[in-house]
Amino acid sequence: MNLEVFLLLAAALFSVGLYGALSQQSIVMLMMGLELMINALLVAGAAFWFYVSPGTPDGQVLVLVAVTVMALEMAMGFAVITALFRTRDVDMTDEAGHLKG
């Protein structure tokens, strides 16, 4: 496989992560939409590295650091969102945005 396949998914991955975090009002939708699109950017930023210094195991290492950093900040944004929602009941996103004050 040769980069383009590789870069090709990582722009797909990010349309439709960028679709889905425009269209939807649903926090929950919202953040799996932002999700998407940050592992487009991993795929496409691992493909780049491997292609650049195939021999050198730092790119694997930096993608495992940022997926566990990403499940560590997915699992914090559901934890926030679960205690927004059994406090004020609020689950869309117009309805947070009146929380301000």
Partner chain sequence: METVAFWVLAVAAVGFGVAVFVVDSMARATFALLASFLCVGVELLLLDLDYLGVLVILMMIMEMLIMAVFMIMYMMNPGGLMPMTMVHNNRGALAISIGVFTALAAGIFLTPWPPRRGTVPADPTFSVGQAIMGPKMLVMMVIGIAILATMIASVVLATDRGRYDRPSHREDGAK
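Right, the form predicted on its own is done; let's see the coordinates for the form predicted in complex with its partner chain.
No partner chains or extra molecules come along with it, only the chain itself.
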């Protein structure tokens, strides 16, 4: 195992998440894509800590921030979906295009 293979795993997870975020029609499924992309960030942050600078705990703190961001993103995402669904009965990305320029 080395840094490259861990980053390759992170890149694969990120790309799968990106595909989901771009292609899913349901807003909750889109958020699952975003979660997968942050998941990739966890792997990359941990691998950088272990293989580049294990002496300082900066990489670990970054992973801690990414884990928190993941939970907050889910909470805010569901709150926005609930608000959208209450006012407009919308749970699909295609119908929520009112801010489209």
